[in-house]
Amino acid sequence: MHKKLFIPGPTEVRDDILNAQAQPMIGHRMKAFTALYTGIVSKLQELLQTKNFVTVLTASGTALMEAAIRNCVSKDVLCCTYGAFSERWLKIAKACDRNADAIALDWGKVVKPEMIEEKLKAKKYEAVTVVQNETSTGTRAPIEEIAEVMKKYPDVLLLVDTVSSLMGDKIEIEKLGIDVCVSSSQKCFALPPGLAVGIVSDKALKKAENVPGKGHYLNLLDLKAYFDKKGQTPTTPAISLMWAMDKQLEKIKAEGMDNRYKRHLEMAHYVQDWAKKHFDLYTEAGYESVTVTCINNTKGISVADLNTELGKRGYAISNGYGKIKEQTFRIAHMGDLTLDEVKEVIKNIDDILKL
């Protein structure tokens, strides 16, 4: 039995998108692929209202997080940490031998713009890393206010992980001045895993010209040069996934981005109202995610047993992540899921737990 996924990735993928992968194979140096790939890039630019360089890499979003560090930081970077994935920025920076300082907060808390400004006043950094939507804690960082502070420091790049929010939460990349925006196919895009999406500002590309050790596969300048010259990727891409992305972007365009944002907000409010009634939210109040709700297990239920019972009914939710695995559980409401489907899974949880 197929279990409908209410987990924070991979998310539920509709049959027509899965079937789009079964188109006959083409060569990645053929004109047909150039048409496919340039079409994807232009659709992404249109949907995200940006003229910035867009790349779709065959990789997970983590690869583009590393690309952002390797291309945009030669020495000093400030990493804001308040969950597993914001801590990943810090780990990546250190693994790339950069000098990484952290604004280290408890999980579930969120970095505030004044915290970042205090650090930027005290030391010259090349970049600041932020996770806009912390999947492990269901926390939405105040990226709009952070962006306003960053505009006072035009020499400092803003590197943002939107892996579990882009295409579900409204993120005005150019308006906010995000220099590298990173996302993945298996979250709000409602696609299979395997593609990473990067939106890179001219400022970030200019910075990359003077950063040594960018590596080969993740060299943003090489990716841009190859695209500008040939409309392709330098290395062999996951062509089948590209077919699926192309079809999905057409569907997203038909739905309309504002309608998509509204649907995500409606689902989030429904789940969060339910969670506050029966349990409690893990995240700091006022900073709730639009795409995934992290719930404090105040009743001490067995999430594993709940998921086993849900599985028999054709649903799956997620346990907590990392060090809060046992004390929380998560319900995702992202991608192509609808409010009716969310109500359906909540109704089944109520029935199983006798709430």
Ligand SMILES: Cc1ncc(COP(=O)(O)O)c(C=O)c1O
Given for the second form:
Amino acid sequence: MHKKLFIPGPTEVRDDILNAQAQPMIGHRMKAFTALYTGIVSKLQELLQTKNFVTVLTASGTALMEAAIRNCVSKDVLCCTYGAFSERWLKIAKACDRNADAIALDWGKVVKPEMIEEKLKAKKYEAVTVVQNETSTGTRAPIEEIAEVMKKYPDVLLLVDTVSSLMGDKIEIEKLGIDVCVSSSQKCFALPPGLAVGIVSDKALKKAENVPGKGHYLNLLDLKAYFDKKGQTPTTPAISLMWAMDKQLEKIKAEGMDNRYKRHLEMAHYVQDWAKKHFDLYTEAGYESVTVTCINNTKGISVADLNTELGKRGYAISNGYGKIKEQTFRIAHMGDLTLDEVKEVIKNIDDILKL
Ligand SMILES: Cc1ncc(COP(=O)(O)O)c(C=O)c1O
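What does the same protein look like in the form predicted together with the ligand, given that the last one was the form predicted on its own?
Now the full complex is given, and it begins with the chain already shown.
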């Protein structure tokens, strides 16, 4: 039996989108692919209201996190950490031999603009990394306020991970001045895993011209040059996934971005109200994610057992991430899920736990 996914990625993919992948193959140097790929890029620019360079890479989102570091930082980067994925960016920067300093906060907390400003006043950094939606802790960073502070430091690039929020939570990339915005197909896009989406500012591209060690596959300038010249990708892309993405972007357009954001907020409020009534939120109050709720297991239930029982009924939620497994659990409300579906899984949890 298929378990409906209330986990923070991969998310449910609707049948028509899955089926869109099953088409006879085309060559990635054919006109048909150029039409498909340039169409996807224009649709993303339209939906996200940006004229910035958009690349859809055959890789998972982590690859573009690494690309952001490799292309935008030659030496010094400031990484804000408050969960597993923000810590990942610090690890990537170090693995790429960059000098990475951290604003290291406890999990569940979130970086504030004044913390970043204090660091920027004290040292010259080339970029700051922020995870806008920390999936491991259900936290939403105040990206709008952070962006305001960053505007005072125009030479410092703002690199933002929106892997588990883009297309579900409103992020005005260009207005906020996000220089590299990174996302993955398997979250709020409600697509299968395998594609990473990057939105890159002119400022970031300009900076990349003078950054050594960009590597090959993740060289944003090469990706841009190939796109500008041919409307294609330099290497063989996951064409089947691109068909699914093209169809999904049409569906998202038909839903309307504002409706999509509203649906995500409604689902988040429903789950968070329920969690506060029966448990507690792990997340710092006022910074709750719109796409995933991380719940403090105040009742000491066995999350693993709960998930086994839910599985028998055709649902899956997520245990806590890494070191907060069992201490917390997560219910994702992202992608194409509806409020009714969220109510359905909550009703089943109530029933199993006799709440
Ligand atoms: C916030 C965040 N960043 C990065 C990643 C890594 O993305 P991917 O698995 O697509 O590389 C994830 C995956 O769950 C995530 O939630």
